[in-house]
Structure formats: structure tokens, C-alpha cells
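Consider the single chain below, provided in C-alpha cells and representing the form predicted alone.
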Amino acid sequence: MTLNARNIFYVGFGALALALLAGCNKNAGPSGSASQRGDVLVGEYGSLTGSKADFGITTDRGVQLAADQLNESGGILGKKVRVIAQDDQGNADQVATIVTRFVTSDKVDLVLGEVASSLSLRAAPICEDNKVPMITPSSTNPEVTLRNGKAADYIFRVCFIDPFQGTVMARFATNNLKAKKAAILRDKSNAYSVGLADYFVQEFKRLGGTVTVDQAYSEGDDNFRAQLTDIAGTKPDIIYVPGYYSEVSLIAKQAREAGITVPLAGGDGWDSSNLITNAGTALEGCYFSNHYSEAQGGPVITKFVSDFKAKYKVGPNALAALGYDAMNIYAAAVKTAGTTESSKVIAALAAVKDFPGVTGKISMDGNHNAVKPAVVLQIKGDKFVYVTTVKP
């Protein structure tokens, strides 16, 4: 089924579900409605179209694979898992509309999303206010799981957070690449990019490095020549660009056109096959931090990769692995709780320790962040090649 056809299916399914639930469960809460339906309903929101569609599509594939496997093995507590995936088009207003419908009309048991931190930040308060668990697969901004500076009761993530990821690359640049001077080019419109840049700068300076210049752009920009001219004048050893693949590929091409030859480095927002397709050879030899690599091996990764390729005929990236882990860690929490009742499920999620995920053994810290290692990958040809693992 093509993506467009699939979206049409989801929209139609969602409308049907709304109509049925409106007629049958007007007064039921989230856990009560699940009990009456006899299934476990998951509302997934993500960018299935638009400039960041690669993130949403691959995450959705990981979620769907996990849901299919759960159903093949008898479901969760004997209940079938149903996933309603909605396209938010990378738009914060769409996120608010979709997630509000999930928790007030669809009466979902779990909200799953988003990749982009800025969009998860929009959804999290809605889920918290309505006491519906939300798990973000890959939003790394620390604020996503917090409310008034403390852990929000209902919000969790299965990825590491920006302070760790930014720190990892600062240490890698210093210790492995022997960089003394770094230039920064951040997406000022994106909480994820700003967070990674801030933590990279903090750690790089702590290690004795110098930040030669800190430049900015905004999502959707396509001309970075002015910023790159300024950066070239400071002669850095490395340029840290913690943006998303769509802008990073353009930045890399324009950097090489400007005569800049030093490595670029970034974060998990680079993890898309379209990064290399669009950049050509401009990112050859460059580095980024990520959540896992097939090269790490082990039975959990090997089985996931094999199953994913069998279903979709392509290999999974880290976002697919995180979507898979998010679905499965929720299932494990429900089994531990013995119920889909949200107050008991969140207690089980908060107590997760050493869950065997594809992206590593996952334990929740006091702010509902997954604590686990990061990997550093290098771009060689059309491959992301494993370089090293960095533990928390």
C-alpha cells in the first residue's frame, strides 16, 4: 500500500473510530474506553509528509512492525493492538489538533510521537492534562518530559537527551579528531538544534577548545553562503551543524563550494538516506551521533533488522528502531502493570530498568529519560559506518 493510500486509510479509519466512540463511549475515560473496546488503541502522530517525512515514515514503520509482532504473539494482555497514525505535516498546530482528538475523542491508551522536539513540546501538556501516557521515540530536548522543572507524570521517552548527545560529539571532536577550534551553525527555530549546540559548546570549551563563531539559520532556509563565509574566515577545525538532514545536505554542498574542507559533525537529525542523496559527496568522511548501528550486532538488533527488511524491503534507520522500542516498552509496562489503566502503566514505565531494546538497554531516570549509550557514525560513500560507542 502506498503512503498516500495508507494515509487515506488512516484518515478514514480515524473518522470511523471517532463516530463509533462518540456513539458508544461518550462518558468513558481513557482506561475505561479501552476496556469496553477490548483492544489497546495507540494514537501515533508524526510527519508523514513534508520536508521531514523521512523521519515520520521510518518511525511509523518501526511502530507498525512492533504492533504486528505483538498481535501475532497474542496481543497485550490478550488484547489486539490498533495504531491510528496521523500526519501532522511537521506543523505544531496540526499536532495540537491531532493529539487533542486522540485523548478526548478517540480515547487512546497511548500517544506515541513525535520525532521533532518542538512538536513533542506542543503535545506533551495535552497528554499530561488528560492523564494519557505519551512516549516520544526520539525527541531529545530535556524539556519534553518536564513540567515546571519536574518530571511530568505521563510523559516518557526511549531516546537519550540533548545534553548527552551534544556532550558526546564535543568529546569525540576533542579526543578523536583532535579539534581545537569549532564553528557552530545551528537552526535557531528548532529547540532540538539549539539544545545540541548549547551543550556541544559548553563541553567543547570545558575541554579546552575554542568556539570561533556561532552562526544561525532557520528551518526552510536554502541559502547559507553568508554564514559559511563568516565561518571560513575563522578557520575552524570542525563545524558542528546539529540540524535536520534537509538543511544539512544543502549546508554541506555550499560549504564545499565555498572551499571549506574541514569535517562537519551533527546529531541524530542527520539520520536519513536522503542526507547522502541530496548532499552527494559533500559529507564524505563527516560524523554524527546516533542511537544505534547495525554493526553493533547482537540477537536483538539482528532480529529487528532482519524482520524490518523482510517487511519493508529496506534497512531500518535509528528512528525506525526507536519507534519499535517505544511500542514494545509500552507493551512491557502494560504487562507489568497487568492493566492498561494509565495510572498503573505510568508507574511501570517509570520503573523500567534494563529493558532490552534495539537501541540499547533502556532504564528510566527520575525525569523519564532513557539512559543508554550513543554511537558515533561516519559517512563513507552511501553508508553510515559505525565508529565508536560512548556510554553515559
Contents of the next structure:
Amino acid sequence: MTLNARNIFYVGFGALALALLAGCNKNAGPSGSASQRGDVLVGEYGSLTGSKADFGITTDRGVQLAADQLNESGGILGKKVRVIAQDDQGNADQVATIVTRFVTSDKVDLVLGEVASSLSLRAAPICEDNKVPMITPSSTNPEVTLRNGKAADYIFRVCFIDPFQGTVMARFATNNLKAKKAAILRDKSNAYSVGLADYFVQEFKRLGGTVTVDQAYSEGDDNFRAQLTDIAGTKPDIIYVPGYYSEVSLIAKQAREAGITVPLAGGDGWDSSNLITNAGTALEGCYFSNHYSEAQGGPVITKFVSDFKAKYKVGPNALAALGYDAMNIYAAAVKTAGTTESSKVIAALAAVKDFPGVTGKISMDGNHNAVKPAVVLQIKGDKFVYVTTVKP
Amino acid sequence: MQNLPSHLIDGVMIGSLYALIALGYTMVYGVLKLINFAHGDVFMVGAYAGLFAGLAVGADADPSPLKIAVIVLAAVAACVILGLLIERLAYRPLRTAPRLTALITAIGISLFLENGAQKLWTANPRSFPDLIPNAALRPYIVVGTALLLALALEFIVKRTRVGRAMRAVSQDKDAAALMGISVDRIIAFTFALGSALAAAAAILYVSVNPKITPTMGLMLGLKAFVAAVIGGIGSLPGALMGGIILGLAEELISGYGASSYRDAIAFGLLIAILIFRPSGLLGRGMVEKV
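I would like to compare: after the form predicted alone, may I see the structure of the form predicted together with its partner chain?
Okay, now the whole complex, with that chain kicking things off.
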């Protein structure tokens, strides 16, 4: 090797090291314990980049909007709310690093995140062990708020859980669409998708339907032909695909090419403007369950939607609404408790009843799950049209 | 065995795309004894280049043959330039370094390209214009193009002067240099050729699976690498055969077995080949040069 090449290497590594240091400095958190600071510090972790970036970005917008509004009206108990958002890139190891930093060195008052259940499952034990409250805006897997089968003291969510969402779509398919035979295409690498699929199957069978075939794929796949050919051969009335938007749009396209004309159905993982952009017309007339719809109306939703549009120039999706609710429900709990001290805040959170959230009236059940209705939306053109509300 | 014809067609189609990418691995390995792990990411850049060219000429509305030609040319040009840059900046300075160093650099380049693409074009998946609206025709166009390209490559390597030089360099770089062959130029040519094939594979791939993400090259690159090893790395017909075997195996396991094992089959095959026939199906055992 020549000296020249070696020099290039050293310069390269030097530059890399500098870049990393600069990054650290910029992101370095504040010091001092929670009670010494004059603000309420919220550590938010989410996929701001990566294949689920749309989830993280929209949630973050909801959280920021709520924080801004709280600060404009004088903060929480007179203290400013400060949100530090960290990108976990949809990576579970990254989640562990970020959340550990939140609870040990930043000493945040609240940990807020994730959308993906598999990532919240990684963060929850860290928060529980360090006695820092965590609210997940939209992780629907039941295990997230549990510890050894019992409710974890410090973990809450402002969304409903998988059994409910899977059940909702099974009932909707049976009662409203008169479906008798359903095929399943689940993302086996994803706790959320597996959960929804399992509860859909259970309820659909209970209502007298048959599941013709239960196929699987992995996050990141882009060829679903084998599974779809197999599904098409069983002639189902509906195909339940409780995955995330990044795969669902391509699944829909390939399903139409395979000659499948029946509707696809899914859950809140479909809720992204990218869904239609990438699927074109392949999802026309399909259904998914979600947390809220603008079309439900009411003063809380109308105000939230117009504030959100004023700030970001686009309409909010359900994840933005849940991020907004998560931030606000924490603020309400702190006000009730009269302090940010975590043991008192969790007592107030556990006792939340009829909190007027954007995504419905939120009451916590014994396992810290929000109990509230789900809506079913249908895709028409580039719009998600409200079809019906299903109560728990 | 219902749906068997349809499974076979799809399996061969995806297999021939694995094969096209595998050809790039195999050629670079043949000449440099280097596994270019950045090859899958060159493929990804080709897909993005094709997408942007396609959007620029408005191919999403009406894909005329001229527009398709523009897309293919843009992708090939981008990949060839990228391939040449990678060779010149990342591998050439390390040509006499231990092989492990070059391998680590290859992985570094791969990560650099993936994260660079994420920074430039965001991680959101993008949809590719529908270049072949008739879905029934797709497998034939894909397999036909792949075969043509593989034959052209075979012709270049076996029947042309530059091909003979490539084979000479792969046998012994120093002796080839003594015979007046510019080793650097031949290696650069190999990278350019492999990258052009990756670009062609990228356009074909996203025409049938229209989802483009910065990390799409990772799994595909690994699968193509497995295909190259199955066929015998360094062997062109082997890469073709390995690709199609892998495509069919994946398709049949998802169609009739358990789709959960689709990715397991690729790496299962890799392990089986490494245990029972380490030089691959069409590879020859290599005598260690002393």
C-alpha cells in the first residue's frame, strides 16, 4: 500500500470521527435531575427515518403540536414542555440505546413512543425498571403494557389493543360485507401484524366464517406472488392483510395482477398518505380499521384538524392524532397529580376517565389500555372515507 | 398441485433477476477474487436513477419505447459511473492489501450507499412507473431480456479481445501485465460491465415489483450472492443456474410449503452447498496458487 492511500484513510477516519463527535454534541441532552429543572422534559423515540418513517414523522408532528399549544397556554404547572425527539430508525437495538439514555442521563419526566409494538416492547422494560412513565401513542400489542402477565406500573397507551382491532375487522367483514371465507396474509416478522391476524382468525371463525389459507411474508419483501397465487386459488371473499403501508401497497398491486378482485382489509398500519401514492388504484374500495376519522366531526376533532393543517400544511392522520392525545393526557395527569413526580403521575394516569381526546373519550382499563371505539374506513380515490364506528 | 404453472413462471422470472445480479458478483469475483458486497446497492442506485429519469420524461403516464430507452440508459449510465468510482476510489488503492481489507471496504461502501440514499431520497418507499402494463407478458419479457443479456455477456467474455484479457487477468494479474494487458483498465471494464447488468436487472426488477427503497439492495444482493455460490462463484452459466434454482425454490416453498421459510430457503441452500459442494454446482475446485 502506498503512503498516499494510507493518508486518505487517516483523513477519512478523522473526518468520520469528527462528524460523530459533532453529532454527539448537537444531540447531547441536558443534565440535572428532573425536579431541579425548570421544565417538563419529554423524551420521544420514533422512526424518523427508515421504512416506517411516515409513522414516526406524523406522530412527532402531533406531539410537537400538543407541546406548542401547552406552552402557549402557560405550560404544565407553569413549567415549559420540552420534547427531545430521537430517531430510532425502526431498529430495536437503537431503541434500547435511546431510551436508556433518556432515563439515565437525560432524566426525562416522560418517555413517549413508539408506533411499532415490537419497538415499544423493547423500551417498556427499561422505563419500568427505571420508574419513568412511558406512554405509547399507538402500539396496539397487548404485551406492551404488561409485565409478567400483569399491568406494568409505568407503561400506558392511548390507543386500543390488537384483540379489539382484529375483532372489529372480523365483525365488519362478517356483518357488513357478508364475507364467509377469508384468506390471511400476515407479516410474520411483526408482532403487531401477527396479533391482528390471530384475533381476526379467532373472531371470524367464531362468527361462522372459514379461513381458507394463512400465508406470511416478511417486512421488506417485495415479491408476494407465490402467496397471492396460493390465496387466489382458494377463492376467498376477503383478504386480511394487517401489515404496514410500505408493503401493503405493493401487495395490493400484485394481488390485482394475480386476478384477485375481492377487497383487502387491514388495520391502522395502513394509515399513511404513501399508501395510495404507491398503490395507485389497486386498493380502491378496500377497508381498514383506524383510531379516528376527520369525518366523525365534533369540536375536539375539528379544532385539532384545523390547527394541524395551519402548522404543517397537510391533514393529520390517526398517528398524529394519537401523538397529540398522548402528550395531552400526560399534561392532564400531571395537573391532576399537581407534580411531575413519577409515582404520583402514574396514579393519575391509571385513573384517567373520559378524557376528551381527538381519538375518542379515553378511559384507562386495569391493564393501562385506552378503551374507546374504532372506526372502519374505506379507500375511495385518494381519500379514506368513514364507514362505521365499532364500539368495544 | 394447483397453480403449478403460475408458480413455475413466477419462480423462473424472479430467478432470472437473481441471476442477472449474480452475474455481476461472479464476474468481479472471477477477476479480482473479491466479493463486491456493494453490488446490491449499485442495483438500488440503478432503480432510483431509472425512477428519476422515468419521472422526468413522464413515463408514469404513457410508457412509450423511447421513454423506456431513456430510463434504461439513465440507469445504466448511473450504475456504470458508480461502479467505476467504487473501483477507482475504494478497491484500487487496496489491490495489494490483504483480501479481508477489501471485503471490509466493500461492506463499508454498501453501508455508505444505503445511508446516503436514505439521506438523499428519504426512506419512504417509492413506486416505479408501470412500464409493462400487460402483467401476463412480464415474465416473458423479464426472462427473455435476462437470457439475452447473459448470452451477450458470455459472448463478450469468450469471443472478444477484451474478454480474453479479462480471463487472462483472472488467471494471473502479473503475467497478464507482462503480456501488455492494462490490468487496471480490464478490472475497471469488469466493474463497468457488472454494474451495467445490475442496472438492467434493477429496471426489470422494479418493473415487476414496483417498490423502491434505499435498503432494497441488501437482501437482493445477499440472495444474488447465494445464487452465485450455488452455481459456483466465478462461473457465468453457474450464476444463471443458481439464480433460477433459488427463484424456483423460494416460489415453491411459499406457494406449497410455509411462506415463513422463504428467506430461510436461500440461506439453507447456501449452507448445504458449502457443506456438500463448496465449489458450487458448476464450479471447479480451485488449486491454491503458491
